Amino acid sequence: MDIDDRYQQYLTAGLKLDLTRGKPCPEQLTLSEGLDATIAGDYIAEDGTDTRNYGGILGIPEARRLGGLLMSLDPSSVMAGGNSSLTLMHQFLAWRSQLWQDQTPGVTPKFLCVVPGYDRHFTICEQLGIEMLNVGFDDRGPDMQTIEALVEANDDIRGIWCVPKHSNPTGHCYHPETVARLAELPKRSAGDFIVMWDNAYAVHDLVTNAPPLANVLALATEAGTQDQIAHFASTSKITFAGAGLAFCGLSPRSLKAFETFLVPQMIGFDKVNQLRHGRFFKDATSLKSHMEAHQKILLPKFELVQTKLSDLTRAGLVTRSQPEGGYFVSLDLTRASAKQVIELAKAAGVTLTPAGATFPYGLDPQDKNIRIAPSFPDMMALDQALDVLTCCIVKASTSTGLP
């Protein structure tokens, strides 16, 4: 059967499959059903706080300790928030943007964005009026030579987005030397430069011996740049995606200033949810065993993606990332248009992340990158969706099928 006939079969199959976002599947969510049982009528935190009541923007001790565990920080440097780290990132950059405007009125701040990257980061910058500049990466992480030169040449560049472990969508883990150079980066700027360290996949390993991540705060403290590092993490892909905890880690001075900025907006976050998470994850051992259970569910799905893409890779139609953790596989087309492939797949009943989403302003300059999110579908649905995707890539790349 030639490729056009196969595609025609998919068009008439009535499929409705989705590979758009990295959502936990139902089996993963079930792993956290014990959260509610941790309360059992006892709402009092270990420091005596009644979590049902107002107050406490920084969060209760149990939750701050969990955030410190995820981000390798002392709990005293951690703010435990609500269910969204994106909200904390937006609030943090809104605060910094206000400061930048006071410092240099009328000047548009710029941010460096490692591409392909996380579309929600780019949306925050767009909403806040921050201009974005693309920078590439290699196997060691962001292209530091280019980044350092840009920061030294332009004081209007106010920061950089980093997803340092199992990056979204490529799965890269930053090399220790790269982390050290990022910790030093604010010293190259004459302005107020911030490293946005979104360690969203800190404990989301797919293999037993995933590479460790160097401690950026320890390196920044040595460099004297600790006030310019903003850590973020969450349990969104650890417990319940819509009812987890978010964390922000800052130096003592920055944490106090950020808390002051938030005071007019709120009286406190959901401390009951903080309490149940703090009790559910009592220590590093309980967190480790929980993430190993996630790994058992996710690994076969990621292995299936690699198997399904292997023929296309050998044929020279694609290159792909082979992550050791995280939630995505990054696929680059060598002959076809990403927009065309995504349109073909949509017509056949498979929804993918929009073309260009992994670049600022939705503009992929080479129209080649597709982000695959295999976590949510069951194995049968994922198998079908990948068959449709590979068919569409072949159809868009060649009229004769695989060489």
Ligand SMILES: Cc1ncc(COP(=O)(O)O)c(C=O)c1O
The other form holds:
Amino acid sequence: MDIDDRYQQYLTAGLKLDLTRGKPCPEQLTLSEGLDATIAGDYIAEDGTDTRNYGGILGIPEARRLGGLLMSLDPSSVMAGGNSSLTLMHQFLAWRSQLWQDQTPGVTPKFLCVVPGYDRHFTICEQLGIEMLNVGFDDRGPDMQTIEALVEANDDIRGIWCVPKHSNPTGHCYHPETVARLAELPKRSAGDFIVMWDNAYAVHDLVTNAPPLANVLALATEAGTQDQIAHFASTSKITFAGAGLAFCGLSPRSLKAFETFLVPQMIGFDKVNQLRHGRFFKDATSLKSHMEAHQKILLPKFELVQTKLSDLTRAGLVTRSQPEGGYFVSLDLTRASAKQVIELAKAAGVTLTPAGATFPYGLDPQDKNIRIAPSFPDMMALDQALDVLTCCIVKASTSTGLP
Ligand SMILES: Cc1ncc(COP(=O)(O)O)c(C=O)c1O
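Since the one above is the form predicted alone, can you give the form predicted together with this ligand too?
Full complex below, order starting with the chain above.
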């Protein structure tokens, strides 16, 4: 059957498949059903805090310890927050934006965005009026030479977004030398420069023995830039994506100042949720075995993506990332046709992340990148969705118009 006939078949098959967001699937959520049982009527944290009541913006000790474990930080550097690290990132940058406005009124702050990257980082910048500049990757992570030159030449560049492990969407893990250069980076700026270190996939390995990430805080402390690094992580893809626990890790000075900024907004985060997470993950061993159970569910899905895309790669139609963890596979089409492929897939009932979403302002300058999120659909749906996607890529490579 030729490619147009195959596509026609999909058009009439009434499919309704979704490869958009990196959501845990129901089997993954089931792994954390034991969270509720950890409370069993006992709401008192180990330091005597009644978690049902107001107070304690920094969080309870059990939760701060878990954040420390995830981010390789001392618990005293950790704020345990609510259910979303994105909220903490937004609050953190809202705070810094205020400071930048006070320091240099009327100057538009700029941020470096490693592309392709995480769309919601970019929408935070857009909402806060921070102008975004694209920078690329090489196989060691962000292109440090370009980044260092840009930061040296522009004091109004106020920071950089980093997803240092199993990056969204490319799966990059930053090389230790890249981490060291990022820890030094704030010294190249005459202004207040922040490294936003979003370690969302810190423990989300798909392989055993994934290389460990260098400790950016230890390196920053050596470099004297520790006040310039902001760590973030959450359990959104460890326990419940909608009811997990988020963390922020900062130097003592920054933590105090950020806490002061938050005081008018709240009296404290949800400490009952903090308690159930702290009890559920008592130590590194319980976290490790929990993540191995996630790995078992996710690995076949990621392998299926690789299998399904290998023919297209061999045919020179795409290049693809082969991540060792995280939630995404990044696909680059050889021909500038991401918009067309996504439209074709949509018409055939397969929803993909909108073209351009992995770039600031939704603008992929080459119209080539597609982000695939294989975690949520079951194997059968994923298989079908990938068949449709590959069909659309082949069709777009041979035609110019939509059906
Ligand atoms: C890099 C990255 N950071 C943060 C998040 C969302 O984190 P949270 O659910 O804690 O807000 C995601 C979700 O896809 C992500 O990929």
